[in-house]
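Shown here is one chain on its own, the form predicted on its own, set out as structure tokens.
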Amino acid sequence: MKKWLFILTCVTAITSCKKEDEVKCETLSDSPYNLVLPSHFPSIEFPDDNELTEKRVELGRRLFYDTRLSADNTLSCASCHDQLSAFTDNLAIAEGIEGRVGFRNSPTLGNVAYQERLFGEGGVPTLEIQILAPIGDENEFDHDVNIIEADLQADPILNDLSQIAYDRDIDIYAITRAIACFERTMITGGSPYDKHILEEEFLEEDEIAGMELFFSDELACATCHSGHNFTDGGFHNIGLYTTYDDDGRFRITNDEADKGKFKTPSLRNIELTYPYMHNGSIQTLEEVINHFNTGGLSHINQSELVVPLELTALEKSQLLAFLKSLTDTSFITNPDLNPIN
């Protein structure tokens, strides 16, 4: 509850900024950032008043990897988002300061610019938004954006960019948003299926026989993880548990129909964003493969496509190695996802 009263009062202290209050830099400027996505992919709508530049991206940058964040100084964005995991901790629930236990498994932040609905609830509409809530959090950052604006003011490099960036000191406005920024630069999308599928190169046999069956109407895998993403966007309960002690979109709506519904993660870099789950609770690829091929626990709100599969062993094996060449070794080694040395 803590998390949401926090979100709720920074999102109203952020919105009634004016623009009397706003310090000017009249003699340097910033540059639209030149962000290259895939030939196979949508073009991405930024918000109005956060268009993607090239100094607010490199404040987003600094501060994505800055531990003066959370209260003890030891945690960044990074600590739960590691660019080597595809931008994930690879630990069932993220851990805070003090080794304080989280919530839920870290998502990936991959393609995370084409999200809408934030957290596994869907809870939170915008990237800017999201930001406030490890900050405010007990168990992740538990900071106080007061004293966080204040130790990040008294750095010159942060402070001139923000000034360039936003035309003001850096406060949690700035923040907020750099960091927003910088997340959507995070594109993959150079995987060996993307390869195959611009014919630069091809799969081999075993992942061309798990694309035809992920594909294919029998498994219907790419109902839900469908589209440039292999993500729906919407909320399923896979059948997980017969009882959920995290309810996931009933958290949102109140509604016994959305128990045990989470929203569909993006397949891109599963070999890497393991374990799995809203709770990390199944830790391989093939023991997911075994829980959809079972057809789950039966819950009352499962739904109607997690039935049993039926699949043989290579076939099994055939779809493991397809969800495998979505591994886009480009994107953990990206050096413009790096710190900043």
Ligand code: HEC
Contents of the next structure:
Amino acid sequence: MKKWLFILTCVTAITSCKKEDEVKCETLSDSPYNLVLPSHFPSIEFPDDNELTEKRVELGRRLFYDTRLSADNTLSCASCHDQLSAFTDNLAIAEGIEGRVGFRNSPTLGNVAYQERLFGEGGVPTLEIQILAPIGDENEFDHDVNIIEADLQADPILNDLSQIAYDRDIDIYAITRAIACFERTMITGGSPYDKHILEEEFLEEDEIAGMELFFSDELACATCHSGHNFTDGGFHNIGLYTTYDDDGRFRITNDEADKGKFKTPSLRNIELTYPYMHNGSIQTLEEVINHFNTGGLSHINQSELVVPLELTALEKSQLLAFLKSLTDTSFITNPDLNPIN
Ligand code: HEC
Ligand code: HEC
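Mind giving me the form predicted in complex with heme C, seeing as the form predicted on its own was just shown?
All chains and molecules follow, beginning with the one already shown.
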């Protein structure tokens, strides 16, 4: 570390650092985390009170994989958000402790730093707040925050990290903020599609044909799955049912026009995140393409962008090839996102 940076971080870490405490000063220092974004990605706004630092991310990484967050110490966040599946679990509906079945499919956490509203209905505004949901949910961790805090405070590694990262013993404040920091480092933008748009001429002919279909006005996929993360962050009813068991966005707005509307999911690593939709009801990408091709079941709130498409077998296979070109193998093997041993 450069000398001036060392001094600066020491001063910010503990303002009362005296010369005779020099060794202590070094161990208590923290430094900004250098999050490298792909050059075609927009920058990320971090909350003022939770900028990324090395120790915050490290603490969050340890906590993400820590089973002490669940009541019977069997599950961690990674049980439902597994890196090899682009941080999903490949189950239709998530399963919590003792096999308790929840009510939704586990979404990917890839590029979650860019999501402005969390969950299918978008009712949760920040990653920090989101973490309280699985901890308390009886179908997920079903755990008591006081017990978690006591357990983790007895762990010198976590408690020391919390002291450096947030200047306090580990508690729910540090837990939620640190995990949010770690989640913000889950950046995925190294797929063949990304290489193609950065370097040109990377995709095969059928993938390029599929890409043109995907971005065409006629198919309108990219109207909703827009931008670098393939989502407009909005809520749409795509006509999966004529009546929905899960009301989606209506659950928080109580507006009839929002029944059956769900947040547009990112399509990054979509090949790995099966099964699909808010309830995991569609098993394969071929079936998803067939759904959009038939034009939905005409729910009263169905988007007018979902209409019969009359795709040929060749066009369907090209669209599929394009969707598969969104798989970023460097993301699912990124060692910085693995557990720390
Ligand atoms: C039992 C499985 C399970 C566990 C354990 C779990 N999650 Fe999830 N997670 C889900 C499901 C299911 C959803 C979707 C919920 C919804 O839409 O209502 C979700 C949603 C999320 C989201 C919102 C993503 C988005 O795009 O809206 C984030 C972030 C998240 N989880 C992070 C975590 C973290 C961090 C932990 C650990 C503290 C965790 N999850 C533990 C199943 C789980
Ligand atoms: C009106 C906006 C809209 C249009 C147009 C649209 N989608 Fe979607 N798409 C969504 C929403 C919203 C969901 C999630 C629905 C749910 O969970 O009930 C979704 C789900 C998906 C999924 C499953 C994602 C997952 O993680 O479960 C895939 C794949 C997909 N769309 C691909 C496409 C393709 C390909 C097209 C063009 C043929 C397309 N979409 C057109 C909004 C749209």
